[in-house]
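Read the single chain below, which is given as structure tokens and is the form predicted alone.
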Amino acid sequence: MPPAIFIDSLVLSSMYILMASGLVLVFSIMGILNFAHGQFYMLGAYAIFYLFQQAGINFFISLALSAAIVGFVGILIERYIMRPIGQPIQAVVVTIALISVFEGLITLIAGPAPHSVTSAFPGNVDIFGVSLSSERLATVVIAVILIIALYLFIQRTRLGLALRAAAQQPVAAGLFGIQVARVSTLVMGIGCGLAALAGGIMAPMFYVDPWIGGQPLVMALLAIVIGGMGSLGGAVVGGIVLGMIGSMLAYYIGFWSQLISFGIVIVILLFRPQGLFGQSEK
């Protein structure tokens, strides 16, 4: 595989992993699939456009602010819409409705025309005689740091332990003093913030418009289905598989790459319906 294609595959994998990780966290704790997750990705991209491109704020500060702002929006939605509704199925319907709400609001505010974001890392880097895009290399590095930070947060902190306990045994966690409702609010904020981070780091490489969240959502859903519903490690593996396969197939066969990618997903699920790391129901 040419080095440039390999880097492109890592870029796509990074986006899929960040998106899928947020979806998995919300599903594990709250028991719902957030179908508006792609719109939080879109909001993160627009936040970078306004903060970095328009206001001239440092890219990393803009990225942190975008995650905080979008994460706060997710917290408000969980606290004042999803929690009063209570039922997972109705909450899923709400997330579907939010797709049109967010797309309509952004269209009213920013207009339907696509916007471009200037690269924060212009130019190329020569590695062993191969010229590679600085922007793509930086995107991979930033995404890897974020993924490692998420893993350490989940595995090594008291709050991460509370999240895992609430995901695995919510009733028992409540008996030990863990406030599952507050954990759900926090997880919604983290999940939406991860989607915003994915949108923010990808914004300089693509145009930003109100409808950019659709494909990242679909690929994130495929990643968690491949890896196993509720498995954070599975989301990482699923994102890598989709990113690598998608880039290689796009390079060699072009238009047909998406069709074959979906076919590979179907084959995996035929042999492992629960996903690569999911637990089979008996």
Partner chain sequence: MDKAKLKAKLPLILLLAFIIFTIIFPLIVKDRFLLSILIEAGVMCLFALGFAAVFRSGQFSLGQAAFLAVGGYAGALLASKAGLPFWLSLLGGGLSSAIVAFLLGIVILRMGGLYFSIATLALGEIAIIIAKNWDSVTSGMTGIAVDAPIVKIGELTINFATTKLPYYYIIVLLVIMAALMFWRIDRSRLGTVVRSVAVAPVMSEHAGIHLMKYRVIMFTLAAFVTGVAGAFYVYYLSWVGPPLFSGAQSTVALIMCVIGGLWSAVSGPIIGAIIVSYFGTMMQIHLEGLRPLVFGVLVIVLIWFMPNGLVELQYRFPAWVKSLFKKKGKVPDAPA
The other form holds:
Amino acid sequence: MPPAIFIDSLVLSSMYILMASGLVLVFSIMGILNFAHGQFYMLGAYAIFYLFQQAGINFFISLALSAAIVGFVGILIERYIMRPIGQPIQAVVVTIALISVFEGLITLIAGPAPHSVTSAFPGNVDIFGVSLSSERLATVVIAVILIIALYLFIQRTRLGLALRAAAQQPVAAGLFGIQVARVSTLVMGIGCGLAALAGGIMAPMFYVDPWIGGQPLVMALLAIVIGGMGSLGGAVVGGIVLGMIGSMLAYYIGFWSQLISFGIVIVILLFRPQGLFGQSEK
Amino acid sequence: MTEALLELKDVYISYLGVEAVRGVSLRVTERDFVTVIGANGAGKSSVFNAISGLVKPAKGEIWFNGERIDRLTPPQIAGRGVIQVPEGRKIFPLLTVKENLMVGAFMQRDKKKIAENFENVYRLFPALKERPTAKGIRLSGGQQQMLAIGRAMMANPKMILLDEPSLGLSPIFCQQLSRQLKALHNEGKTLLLVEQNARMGLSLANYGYVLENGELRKEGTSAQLLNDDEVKRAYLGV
Amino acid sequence: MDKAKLKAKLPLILLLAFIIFTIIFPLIVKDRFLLSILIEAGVMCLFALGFAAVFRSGQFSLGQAAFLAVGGYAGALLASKAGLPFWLSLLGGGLSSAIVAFLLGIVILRMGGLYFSIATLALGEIAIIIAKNWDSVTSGMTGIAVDAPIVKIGELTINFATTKLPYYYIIVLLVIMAALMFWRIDRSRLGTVVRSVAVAPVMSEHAGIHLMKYRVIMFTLAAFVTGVAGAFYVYYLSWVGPPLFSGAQSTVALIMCVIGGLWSAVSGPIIGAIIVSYFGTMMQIHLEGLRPLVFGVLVIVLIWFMPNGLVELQYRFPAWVKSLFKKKGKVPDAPA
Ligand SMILES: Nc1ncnc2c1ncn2[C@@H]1O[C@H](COP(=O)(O)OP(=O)(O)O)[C@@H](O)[C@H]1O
Ligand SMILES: [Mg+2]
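Having displayed the form predicted alone, please output the structure of the form predicted in complex with its partner chain.
Every chain and every other molecule in the complex is listed next, the one we just looked at coming first.
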């Protein structure tokens, strides 16, 4: 496999992993799929477009701002729409309706035309005599750092422990002083912030329009299934496998690769319903 | 009459309009060991859940340590020092033994105190010390019960509520559990124990209440209840 | 006595009144545009009924649009390539969908919860990829054109190209038949068993077998109805192509069911489908660019105020009327 293809697949994997981990976090604690997760990705991409491209703010500061803003939107939605509604099916439909809301809102504000974002890391770098796009390399590095940070947060901090406890056994968590509702709100913020970061780091490589959120959501769902639901590790493994399959098959056999990706997911579901590396739950 | 640490005054609990508990009043003084016995469905867990704030009583008052707690949330009540070991243990299945215990210490900020509590738990339950990195789900039923009690101890509770800890345990584990609960009491903890296994409950506690169909039927010292004809017939199978 | 009898028969009377109303409606209101909205709403009714049937068997399908597509393409091919008459093409569309659903169902229905949902989502995507790329059969993005049917009944010749009225009556008939079928199954012993199992956390192996059987039946029947709807839709539009069956369509079915009310097997999905198609189309025309935003906000607001769907009104409305009268009754008591 040519190095350029390899790095491309790593870029895709990064996107899938960031998307999938946010989705899994939210699912683990709220018990619902956030169908608008892809639209938070789209909002993140637009935030980069306005902050970095238009206002000329430093790329990293723009990323941080975009994650904060979009995360805050997620928090407001959890706190003031989803929690009062409460019932899971209804909450799922709310997230589906939010797809229209965000896409419609952005179309009004920014128009339907696609925008492009210039690269924050132009040019190429030579690594062991192989010339690679520095933009792609930087994307992968940022994603790796984010995922490690997320892992450390979940595994090593008090809040991370509270989060895992609340996801596994919410009633018992409450009996030990953990405020599960607050943890949910926070997790929604983190999940949406992660989606925004994914959208932000991908924006310079793709174009930005109001409808770019659909595909990342589907791919994140597939990554979750491949890796196994309910753990960050599963999201990482699933994201890598899916990214590799996707770009390799696309390179070697062209368009039908997509079909094969979906087919592989169904086969995995059939033989290992808990995911390739997941452990069966409870 | 000494000041009660926990007091329930005429508590009613209903689920969707159906009354499950009617007019229950009970008192637990500090360092006491009290048991509530009753058949399945008598309303024992409901009483516990009302104390912990998981259900709101429809009527009545619950006081702890001179403060009315029946309108507080479960985390707030836990913060006051009332910790429940829930029915069916409800340990965190994918957290390690150590992490489970850390959740117990969630409200504890004092590192030294936490270390001390870890030692206490490991002393009372050596089995847990042997496998600190095992996931909760991998433990045996008895070990899970120890973990659930240890987790409660980590919270430095003023009072521990134990909901049917003997459920699903082998007789040998039950005996072990009895010894451990006694040790816990001797260390100065206030315990309120719910048991379907009335003999075990009454042999451990100093004082007992008999709950029947949501109402208090009898109360008295354990010795009185163990010798009571009705209790003997209905709960001790004599 | 008489009053009680009347009350028991009221739903039936209302239902009959509603059916008669739908039958004479287009004869009184001669609005071609409204008629076309109602026909599309009818297609959506079948679609939503199918989704609800699968949902009530305890599975959350995200790929129902795929069955619309299978039915649509099968119907179009049977009509244009094999030259089958209208009715047989509809039936063929339904049967093709049902066969696909049965074969997939016995495999993927074993998956629980979220995994089933994602598997169906993947299947929906696969259906679109195939439709877009299998040029020799589906003609890719160009799609397949289908001629409007000409049906001869005795002396009478009905040319569907000149009037939409026949489409209207056919879809009304199809919706009524599908509604009766799903209503009957929901009320059957098996249906009751499954619904009680779906709420009970622990289930016996015996119940598990029942559940699986019921799920396969419902998944297959839902696909049949959805396939017929797909074939009908393709005839109605005279064309079939990938844009008709986007994955988003599958979530539209869910929105319709929740807006209408998921607690009822039949009335909720039908009410939801009619309301969502009607107002959706109206918004498309009058709001243009604002439509997605307004639509999304309205859905959220509706769920906020009526989490159990519009069918809830049937209980709320009488209570509301009663409370009005009570207040009026109290007026004389109030000090002047
Ligand atoms: N969450 C609940 N919803 C409805 N009814 C309940 C609930 N919890 C308990 N009950 C009912 O309340 C009564 C007492 O139950 P419980 O407190 O669990 O009794 P015990 O712990 O003594 O077995 C039972 O009849 C039970 O069915
Ligand atoms: Mg109980």
